[in-house]
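Shown here is one chain on its own, the form predicted on its own, set out as structure tokens.
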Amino acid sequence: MKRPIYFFFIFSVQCLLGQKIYQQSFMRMGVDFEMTVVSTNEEEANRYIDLGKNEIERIERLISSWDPSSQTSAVNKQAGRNAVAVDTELFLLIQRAVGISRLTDGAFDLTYAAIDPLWVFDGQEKSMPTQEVLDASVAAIGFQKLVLNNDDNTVFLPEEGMKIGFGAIGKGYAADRVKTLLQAAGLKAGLINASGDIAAWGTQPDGQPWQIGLINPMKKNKVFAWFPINGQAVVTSGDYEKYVTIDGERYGHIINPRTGLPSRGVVSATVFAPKAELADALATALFVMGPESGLHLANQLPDVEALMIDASGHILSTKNIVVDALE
């Protein structure tokens, strides 16, 4: 799960063509969204924003595992029993997710949802799950078990208790879809912030690129680095906004699918990529993998950069990013 951990540096100047920045915040998919569009007037801007909202709602109805009428819920309900035919859009999203799971050796795994009931991170957790409980939950996780049939777009979870969930890729996918839709509708510049999953295109009215600031996870009221983004996506996974304390130890909400336990040793992982969907999944995967393995992977991927902060506050990054120490 991603958190809104960016500050935006937006100039509200009006250019010669009369274009201005219009913003609107709203709740969708259970999280905060913010849409920023560059337009000549408020009426036109609101039309674009409404178009984006409708698209997010459509995607939520498709992928939400909390909506009992969604195709995702249908797949989960039939685990261990029957394959379920789904829309091509959902089938392809699952295929891509499985591809990222292979790439990250399961550090990202959309079948992680089987472990959801163990960790709520709302203060209810007072003790660690027993190893027996963890083993039973992890046994139901495994992207390799998914059976995808290209001929009829069916998805089959072969074992009872298996589940798929899009918490670590769905908001990024929604941001990408809104960006594509609004570009096709004629919007030349905008920025979608899906609770920290960001997709941007075009420039601000004065021609300057969009700028995002990464918050220091050790001092959450401070920005430690600014980055221009133009046609890119950026996503950060962090464990400092949502966590529980058990026996004096702090446990963040990003779960390692291989162990069923919260990942330790990293406090944030930021990924820059061409698509928010990819950045979303990779940010979670790198967080789970840790700096050495995670950054090694990121350095091998085209048009991908990453920056990580470990539990000691050290900044580690891919070869093309240079950032000073945290202040």
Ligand code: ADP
Second form
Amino acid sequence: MKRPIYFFFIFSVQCLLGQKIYQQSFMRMGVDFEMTVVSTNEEEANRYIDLGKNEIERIERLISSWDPSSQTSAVNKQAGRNAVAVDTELFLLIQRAVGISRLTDGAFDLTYAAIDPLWVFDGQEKSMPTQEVLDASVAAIGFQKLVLNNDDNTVFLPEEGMKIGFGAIGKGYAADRVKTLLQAAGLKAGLINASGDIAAWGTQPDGQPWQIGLINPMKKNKVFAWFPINGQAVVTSGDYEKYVTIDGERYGHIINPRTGLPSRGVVSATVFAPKAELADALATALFVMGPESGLHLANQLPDVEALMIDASGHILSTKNIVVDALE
Ligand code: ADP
Ligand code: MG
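Return the structure block for the form predicted together with this ligand; the form predicted on its own was the one displayed.
Whole complex next, starting from this chain.
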């Protein structure tokens, strides 16, 4: 489980036209969420926050692979057997997730979930899996194998043991959806933090942009840089909140889909992008790819910036972020 320890917010105390900041924390999707809305009164703020919570629950029912009654579980249950028709919303999310899987050459792979029973990160893992077990687990992974038919919105996993999972993109998607929904409902400014996946819009009550502070867990968890956020998303993937320790070595919950092993060498990957969904999936991918190829990819993508911290605590970033000023 991941807590949003990467992020601190600076809230301005000034209020313009009686606008204030209202904030609520709650658990959804098994993680901590925090919603911040700018409003003139508490009653209105609570209404917006309730709208957001309902939306997160709706998305969870659609994409959860733990909930046996979700459409995602229906797809997984029929692996190797039948194509399953899903709602257009889920179909499009899967299509976009396949797109990001392709873009990252499978470093992010929504079919990574075939490996799920191998790494549960509940402290049960006491030794490394054997090569044989790893080979068998990664054999079922491969977004290229997924069969999507947009005539009838069906999804087919052609091999038994295949599975899709939204662990690395679902919270970002939820953050985007809540933002879109609340904007449509008339909320001019807000910020949603889905356990480190942040989508924001509008400004603070005094007209100042929202500020997101990044901390370096290798350097006493101190904030090393503040970034103003103007309607974008910021997502951080880290390795130290959900992990296992085997033979004194720490293994985090982001898996390299090629090897079946937890990806190591990166402590955190932060991605700035127009959408939290893209930022979420990319942060996971960069984590797997490592700083060199990860930042190379991020440098090619329009409106995307990234910042990574390696195992020695060094901060590396895309070319538009000045690293020297950060450490
Ligand atoms: P966080 O939960 O720290 O925000 P991520 O967004 O990176 O982290 O999501 C990690 C989760 O994504 C894992 O718990 C797992 O469910 C899933 N996952 C792990 N490795 C991959 C991968 N290579 N591609 C897609 N999903 C992954
Ligand atoms: Mg992610």
